[in-house]
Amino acid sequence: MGYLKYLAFRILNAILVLLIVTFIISALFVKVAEQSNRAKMYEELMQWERTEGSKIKQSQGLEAFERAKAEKQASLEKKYELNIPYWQKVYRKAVRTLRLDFGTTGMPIFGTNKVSDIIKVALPRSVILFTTATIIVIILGIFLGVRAARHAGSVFDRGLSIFALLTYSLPMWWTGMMFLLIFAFKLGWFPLSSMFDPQLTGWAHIKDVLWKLALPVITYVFVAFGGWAWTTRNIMIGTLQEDFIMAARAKGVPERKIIYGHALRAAAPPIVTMIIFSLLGSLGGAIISELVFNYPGMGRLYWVALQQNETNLLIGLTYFFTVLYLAGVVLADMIYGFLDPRVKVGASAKM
């Protein structure tokens, strides 16, 4: 029951945070949308004055023009929901957002105006690129980090540490530009754009996707796996110095079993946390990197929403990223409570 109470407390805490964040997001974006809609209303009203309004003024006089203008303004205020109190609009927007009803965009994106459908199109593309690259980074990073920890102080360990510090300090967008310049523009090994060809189907489509995603994946792995390996190496070195590891070695337990059966398991909580947030974070894409490679994922979609001032799309994407982060926190707490009994015991003792 201690673990269940701990888990229930964490889930309720995440739900409460989600509600608060949703209302804050709604309050901010509704205010921005209100200002934008007011500007659109005045622009449309001025356009009316120059066309229909001027005709009414010339034929029926100034008094009829003022009445028609007031009616037109009231109609536009209703159209842009400027006649509804601010906090009432915030409440409505927050409720619709919690129901995953994000509304529509002003301009069609990916052939549709519905925000939820737009996100459904962009999300799998980010999974194909960034989640795949993240999985490769995690596997390489853990494997090389464990090996470096086993041979601490060796040439391999020092070389990996230097390589990690160099590559992890490189901005991914800059590395992507350099790789495009060298491997795509100069050598011609890869395409300059990662945009898929929608006319291809079957095996031709699969080959097209693999070819166009190769360079972005290589760039991501090159920049990120060294940092993962270096972090895993530092965690494992600390664990390998614990007393229970010394005792296992004194008993004659094989080194491979000590590393993968004892040390890596003891070091699992921080590594698992990194894995969870990396995988969930990969679903959000990367704005600048996707712009560099001309890739239509979640990051580029956010940039398009900012450029086109699509408030509903911005709310939908921000809500999605918030849910991802909170899901990561809850999932990490769940696994922490399972791997380390002290976590759930401490939480239960306070209740």
Contents of the next structure:
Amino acid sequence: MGYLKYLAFRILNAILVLLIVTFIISALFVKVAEQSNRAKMYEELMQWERTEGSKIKQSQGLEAFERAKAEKQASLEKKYELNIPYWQKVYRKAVRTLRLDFGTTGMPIFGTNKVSDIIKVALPRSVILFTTATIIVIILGIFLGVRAARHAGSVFDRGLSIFALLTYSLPMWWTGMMFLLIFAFKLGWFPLSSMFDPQLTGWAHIKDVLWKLALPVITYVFVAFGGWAWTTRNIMIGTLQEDFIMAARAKGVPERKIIYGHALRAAAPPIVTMIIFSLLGSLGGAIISELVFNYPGMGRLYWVALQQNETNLLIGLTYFFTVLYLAGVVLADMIYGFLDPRVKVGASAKM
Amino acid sequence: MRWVDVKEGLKGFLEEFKREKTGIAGVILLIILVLVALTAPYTTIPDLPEKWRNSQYWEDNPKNVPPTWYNMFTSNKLVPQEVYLLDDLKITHPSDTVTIVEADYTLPKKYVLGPQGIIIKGLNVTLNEPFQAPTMDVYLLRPDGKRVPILTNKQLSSGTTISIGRDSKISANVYIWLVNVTEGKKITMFEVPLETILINDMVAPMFAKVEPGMNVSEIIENPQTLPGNYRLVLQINNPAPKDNQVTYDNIKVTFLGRSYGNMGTDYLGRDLWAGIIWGSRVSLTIGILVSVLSTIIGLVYGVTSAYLGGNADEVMMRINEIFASIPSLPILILIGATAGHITLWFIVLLLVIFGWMGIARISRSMALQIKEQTYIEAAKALGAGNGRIIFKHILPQLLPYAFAVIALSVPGAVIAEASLSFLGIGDPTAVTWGQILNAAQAQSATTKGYWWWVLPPGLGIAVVGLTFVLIGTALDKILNPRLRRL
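Having seen the form predicted on its own, could you give me the form predicted together with its partner chain?
All chains and molecules follow, beginning with the one already shown.
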């Protein structure tokens, strides 16, 4: 299979998966929305009965009231889409979602009702927080991992392994709570809440943002870099044992060049895949971590949407996360296929 | 595989495992954890999950106080909880109609603020003559000879609970006493500033230096503790001892600590130590159950997919991709939030449904290699069915790998359960670490500095995680030398 054909196959595949997932998500959320919509409809109907309905009852009698009530109920059912069958609703919702028409929210968030605008506000915030942190983690992780692999078995290597194992079992949000306790409460170095000050503009705003980003970023880096370093170390140790490294050493190539020129390049495909996924994963934002730090990004937005029962916003966010993930899969496949030609041939071509 | 082979393999494996220090450490930790979880009802409070949400059960505990051992690290020591039952109290009957109950309380030097409050309960009253109901006067005798009137002429009935520190009338009495001593004048109930006694700690001034000429608000804001021997006196007047009887068998006087137990208390006065110990049960059960189930499902799915090949493989892998690309935490939150009644079994089910995909992928790629080997073809030629080949010939090859995966995926499952509970989507009848942290977050424990409430549950999660990571990496090293490269 040629590279382009392989790529087309992967993209088509991702689109198919996206269609099905969108349908599943719609089915789930429509079910949730149906209950709350029914409640909203009855509330509005009761409201109508108390005001207009009672007027009609007084002036035109009970019969006219019943008729008017049935009419009102029908119009409300239409408004809340309760008059069409479930699967049709799911289909409509899925099609609208695929067209990126997410609709509006009941209550304004960030000063707007439009779901796509709300996401546009929250997304950059999550990006600056998690992408900054992820980049620091990657650089630190690769650098330390390579160092540990070069001196496998040394005190540094062991220390790093233990640190990685320890941080692997820590929930990030709990670490965040602890860091808040230590650095924000006890020592007072950082703010207790990472909610931005809306009144600041210009340079003061940037300073405010940086100040509030600091602790979440530190937490993320602390929890994540050990695992990265450890994985890099394991990949590098495997690569350093391969024949071509021996050959390079025998040729007298400088050690630095062997590590960074030969070994790291050979170890690149899995590392690049990891980088793509953690960068993309970072865009989604970690729901609970943002909640702990009270940081106004995508994750916290998801929580707010859930609390306020904003189904349209929930669908929008979930769809967004799914698209990101699938884009990551395709991108990773692309780069993997590019870096490692073995992927596209033989039995693994269909993987 | 024959039985002898299994026995031999196991023996060899154990030999090698013994050499892995991290693995041994993990196994020791696991044994400790299992023991802690199993003995929870005996080492702490039995039936804790039933009591956990009943705030009345925790009435006799101080609220939001650190553990007692914390005193070792501070110069300002905090008094521990002290409970007086019938035998610890001095009960005298000066006359037919008067009974005096006395509790001696010592506030040692270097301790600050005294107790958080005092709770008196368990007086049983049989009332036959309501017009001559027994009454009680409560006062505190201080080491400087002063007498704090806490309550006078309080009508008694069964179930009367006097809680100094939580009752605004008592706080008002203390305020009146403070003004009386410092300024020498008597004020009435109506002159007491309400917000002062509602917001401030009115127990500490009872155990602080109060001299004429001092400023009342200064004492309330910054009480200077007066160490020494205190005596709490309950004087019960029973004008009709024949008709109305007061019995003292169940009396309980509690001097609430400023510190409590091994792990302190939360905002309801719940003993966090008991909660943490009980939490280990849920954590271990869910962690192991979820990882075992999702590993088994993933293995069988992956191997079947690889073995069947062709279109069946394509379809099965698409289904796998669909599950993998649904953002799992949001969907879990959504399902949990809308499902209404959530049990632990439901959480296990949810976590398994969204947890088998990675293992399926890896086991498929491993099975693809095994499938090509000659003995599989031989088995096929001999007429073995698909099921037999999958379960008899391919799956056993992947078993060692499965054990390592099970161990390594426990931390993820434990964290996932804690995360769901933390978000308030957990089994409401269970006590879990996530729920303790959820309550801590809801009461903003971090921004108030209640470290004893936040630190232990997370450490618990980390220890469970570490245990299985240690075991998992050791297994991985022994059983799958090829996989060490990841």
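Residue numbers count along the first chain shown, from 1. So that the term is clear: the rigid core is the largest set of C-alpha atoms that superpose within 1.5 Å between two forms. Computed from a prediction, not measured in an experiment: that's the story for all the values here.
The Cα shift for L326 between these two forms, taken after rigid core superposition, is smaller than 2 angstroms.
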